[in-house]
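The form predicted on its own is given below as one chain in structure tokens.
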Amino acid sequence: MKASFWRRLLSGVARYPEWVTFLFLVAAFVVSARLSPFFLDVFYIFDSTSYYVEIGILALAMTFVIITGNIDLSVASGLALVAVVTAMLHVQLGLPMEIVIVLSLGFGALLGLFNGLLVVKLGLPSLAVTLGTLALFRGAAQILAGDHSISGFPEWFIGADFVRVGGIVPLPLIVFIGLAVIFGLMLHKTVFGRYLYAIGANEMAARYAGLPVDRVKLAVFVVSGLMMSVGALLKVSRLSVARYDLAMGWELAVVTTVVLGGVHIYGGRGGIIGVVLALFVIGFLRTGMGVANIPQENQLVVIGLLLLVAVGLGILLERFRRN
């Protein structure tokens, strides 16, 4: 009977890996609270979300990409390039910020389209393509901005993280939650979402079934580029400057968030709820370690270990589910 109980438990976990992410979230909260009592301050917890919701916004789009069996490692570099272009359009060319925001969203979508065309039209592996554009986008941002910070944004645009909804919830967190709801509905309640799962589970079978595989894959990369822009605009608003090295190294955090959230690294499985929970796991750990003055390099070690655990656990649960 005991063996049967554990088998049913593991079967349930394999079907709903979000429960594992939830346990990680509880553990992250407890560990962070033990690292520093300041972590338990409610206002501090809400304030700290502004430092990592941009990662979450990139992770939402990465969820779509990975479910289709692809990956986009250029998201952080693309964010930096969009931020620099945004600054140059307003500060150096003098375009109104309202117009610049629209142009920035379009520019990010074009970056994603560029990735998608290389993957779909040339048949190149997304890993190789986005490793290349990771360097390309970051290099282009450095060429445009040099080692300087570009500032001079209008006052109404600066300080999105100081805008409070209900006097406590920062605007960037509201934006992330709103986007998470939209992505969740798209993934779980639309034909487009079913296409994503079908392509990730078996792309060749999806093609034989008449699904618009190429158009869907192009779309997910365009969405990824669009979220680069949203993240860039929020980050520039928060920092009030644009630099080429914005979001440096975020690729690891974004992929970790998605995989820790229960999205299978080989595609075909996953959901938005788990990704949202995983974001707060990583956010709580980074916030707790930051309050405890743990060096950045040690924090990267923890995130790297989380990624290894998440990938390994995801593969084990998938094998158990199939058996």
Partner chain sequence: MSEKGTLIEVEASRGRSVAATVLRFRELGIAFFVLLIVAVATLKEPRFIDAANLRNILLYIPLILIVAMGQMMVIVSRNIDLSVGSTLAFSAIVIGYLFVNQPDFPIWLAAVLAVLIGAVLGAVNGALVAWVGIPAIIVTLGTMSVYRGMVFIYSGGRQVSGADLPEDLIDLARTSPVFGIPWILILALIVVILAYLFLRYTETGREIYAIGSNPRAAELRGIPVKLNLFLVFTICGALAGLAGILFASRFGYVNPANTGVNFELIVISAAIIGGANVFGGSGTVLGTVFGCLLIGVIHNALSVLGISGFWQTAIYGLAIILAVALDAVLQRRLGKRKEGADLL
Contents of the next structure:
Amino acid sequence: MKASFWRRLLSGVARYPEWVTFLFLVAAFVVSARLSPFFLDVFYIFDSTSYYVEIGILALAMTFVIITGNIDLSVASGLALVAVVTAMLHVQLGLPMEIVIVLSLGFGALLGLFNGLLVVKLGLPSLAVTLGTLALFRGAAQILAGDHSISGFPEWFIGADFVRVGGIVPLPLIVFIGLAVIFGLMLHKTVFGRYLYAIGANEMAARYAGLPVDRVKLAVFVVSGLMMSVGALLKVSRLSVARYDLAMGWELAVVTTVVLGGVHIYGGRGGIIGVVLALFVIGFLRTGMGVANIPQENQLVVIGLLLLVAVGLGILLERFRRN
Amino acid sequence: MSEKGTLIEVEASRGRSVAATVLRFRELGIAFFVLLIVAVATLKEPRFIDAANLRNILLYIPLILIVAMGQMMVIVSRNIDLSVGSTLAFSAIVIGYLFVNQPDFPIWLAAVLAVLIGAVLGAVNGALVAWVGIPAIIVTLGTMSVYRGMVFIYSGGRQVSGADLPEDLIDLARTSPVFGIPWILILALIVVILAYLFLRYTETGREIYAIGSNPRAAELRGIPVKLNLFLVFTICGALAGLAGILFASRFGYVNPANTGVNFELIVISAAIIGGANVFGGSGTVLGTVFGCLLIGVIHNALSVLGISGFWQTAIYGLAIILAVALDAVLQRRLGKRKEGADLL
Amino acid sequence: MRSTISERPLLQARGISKAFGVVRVLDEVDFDLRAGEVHSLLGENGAGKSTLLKIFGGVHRADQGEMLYRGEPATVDHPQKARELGIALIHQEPLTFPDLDVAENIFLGHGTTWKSRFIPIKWKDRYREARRLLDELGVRLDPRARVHGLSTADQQMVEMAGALSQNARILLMDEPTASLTPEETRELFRIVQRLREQGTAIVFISHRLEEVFSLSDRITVLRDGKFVATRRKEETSIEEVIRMMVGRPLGKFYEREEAIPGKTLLKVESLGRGRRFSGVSFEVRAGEIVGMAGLVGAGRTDVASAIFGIRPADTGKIEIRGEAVRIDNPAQAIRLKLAYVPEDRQHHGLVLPFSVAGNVTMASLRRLFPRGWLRPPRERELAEDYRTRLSINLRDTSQPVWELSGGNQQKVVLSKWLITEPEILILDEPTRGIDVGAKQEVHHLMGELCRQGKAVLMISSDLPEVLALSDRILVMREGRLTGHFRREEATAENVMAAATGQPLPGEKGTPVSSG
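Take the protein just shown as the form predicted on its own and give its structure as the form predicted in complex with the partner chain.
Below is the whole assembly, all chains and molecules, this chain first.
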């Protein structure tokens, strides 16, 4: 009796891993609130989101990539490269910022296209390709910017995080929520979203059913590139400078967010809601650890462990469900 | 299923002989590139091949060489280890503080300790990959950050400076027992020889190739696949640990923020350039040595020719992509294309 | 030579049963094997031959039944266990390590002990020993050659040498000749003969009856996972064996009325691709079922996947409704109103974790939802519709398809293709691995489709099915069409003869080569 109750509960959880994420969220909130009373300040919570929604924006695209059974490790480097190129177009070439924004969105898409073509046309594993572009994009940013911080953006462009919608909610959070809604609708309500799941769950069956597998995969990498640009623009606006070492090591945080959100690392399963929840788990934890004066570097341990526990738990639950 | 396998083979037979030849002489190709870069660099800047500079190159390579041996084995088994840089740093910082607290601690014992520390960290990776079944890329992405965080926690973010390290340790990189070859290079060469003997002359070494070459067949043959994977990651960790103490020797300090950062990229590049195939099953000690040499020569040529060191990362990235793409194209012509999904 | 066969069985299996999920593959099968004999296992596809072999080899474990080795009960639950008993399994596809050389492929993983791990490999000895084993087999292979360049036949030799190196007493060979040339096959047989003379017991699976009769001492026939009979070769004939293999009463098949075919919907002319198949020409008309018979590996699936654009043909042409077309991918084929129900349901036909509703709409999403927005109620409605029409047995259309039985899964695949509103259907082994009830329903459905004026090309290895349902029967053998029979002239014997290349004296309706 009792055993079967636990079995049912466990297999229920295995079907909807978002619940685990939700529990993590509650725990993260409670722990953070206990670490520091400042945490419960509404303004503080909202302000702190501006930093990690940039991770969240990359995570939305990464969700698509991972659901199709691929991975994009180049997102953080790509963000830095777009940021540097954006800065140079405006500051050094003197192009008006409005045009630069459009150009940098296009440039990000191009970076994604590069990854996608290598994966789709040459049939290379996305892991190896994006490990390469992880270094290549970062290196290119380094070559272009050197050790300098590039600044000199127009007033209206900088400080997006100080723009408060309705007097409370910072603009980056609004952008993220807007994108999350779009990504969520695309993933769960459109034919395109269905294609993503089908490709991730059984690429051969998808091909046999006549789905445009290669084009969809290409599109997914391009979307990932586009989000690098959006992340880069928000980041540059917030920091008012561009440097080659922006978002260093963020690919880890992004993958962690997606996987913690219940997206299966081998593809085919997961959803946007879980990823959004997971982002706030990590965000609250980071903010909480921040207000408790735990240095950022030390927080790496927690984030890394979170990734391992999340994936490990997912795999073990899956194994349980199969039996 | 079998129909399709043979089909590809038949269709690929035309391009096979050329592709096979290129693969066979893979090492020669890299050697050629090494010489080419040396020649170009020397033409532009004759200082490139004077004794002092050659010594610089030889001092740059040992750390890469040692860790690349481990990384190559991991790649041969169809896995990857992104945590080697952090493992190196953790070993280096622990050993650094050991000497801060006990300046007279015997160096050989510290070296053993460094290897053990690395082995434990590697074993954690191996256990998670082999028995829990988490893909290596995810495991080591996670432990890369966990181990790095441990470096900061252990050190409190403070660096170990040269003054705290025993003179004898630093001397490993400065003094030479024979022919002016520094100790740490000799150590690295010993590691290379041991790696060669292990991979060439032991059943376990050959089984690693078998696992990477055809995991299902390995399982059905009764090869202890999981145990071997565990072992491979442990070895890789142990070598990164050894590289940790040598890092302290070579650079004379250990800084938690930059020790071993991006090191995984360098060694993965070296292994892949040297012919280790991310689809598993192939990779040689000799090729990896040449891969390390190439990286060392590029590194040095950039600085001698006055090209900014900023180019390095981009070049590693490009090298990885080119090597992987080249191998994939060759593999396809050989009709030996395997599923890359195993890696993920 | 007979005298080398001992009368006491070396290996005995009693009442072996095995099921995968709900499909029962083996049902209380008995089998015995004596030293120094070649014992062939015969049966149609899906009769359970490979599964039985894999149970002997320790790859699968029987659900029921016992095995005796030299009269003693033995548990073989792991390949290692089988090896210790001297049982070696040569798989259908060679299980070799392409990156390693021949000698290593022979020895690796065999007889490794904790102690041997610490002893350096003596390569010279190893190559010499490999040389010796290969010589013993009479194979000219360089022990130092990498395996990935070798032909399937050579890889098999490497595996045989591996079996020899462990002094295997029992050699299990699962369709070793399927992808060999005639010369390679003769070579293999020479070696098998020699091993038999040395007292090795050999279990041999092949679909080529003439091979079986030239090589075997005894023959066991399985049908639908059940034991039919074991006969000494001298006591039986090809005709009897064929009867035992296919011997279901044909009466239980759906009887369809004679079709009046309409205009030609699909026509292929001298279609070919690489060495898989060539010169294939035929046509399928509206309202008829054309059956395609042949052995596994005869190239039937290759023809189907060429027509459907999965692996396009490189020679010949395809006409749809009288117009020459180019089909480079399945999407184009679907637009031309073609549908292809693939042979491998689980890997090519279904997305197992998807719901029933998600699977049935897969191939029509763009057409159903031209604006790109999914409407789940519409999907459910369609799924419900087809659930009723095909009487798919399920709890709910939101149920994931991996929970369904083989027959219901197949009906989901069929629904998926019917929703695309096709005019030409290619059904590849549409009733393989599904229960009798579902099979009849699928047959009824095919009849219904014909009445609606659709053209059906049915690939099937189930001979009675082909005979009962087809208006015309095409037979393929080794990549070519070797027979073309009208319904009334086709018999199990002459179709099988065309498929195996075995002439049957005194038969009417001689195989004609077409194209």
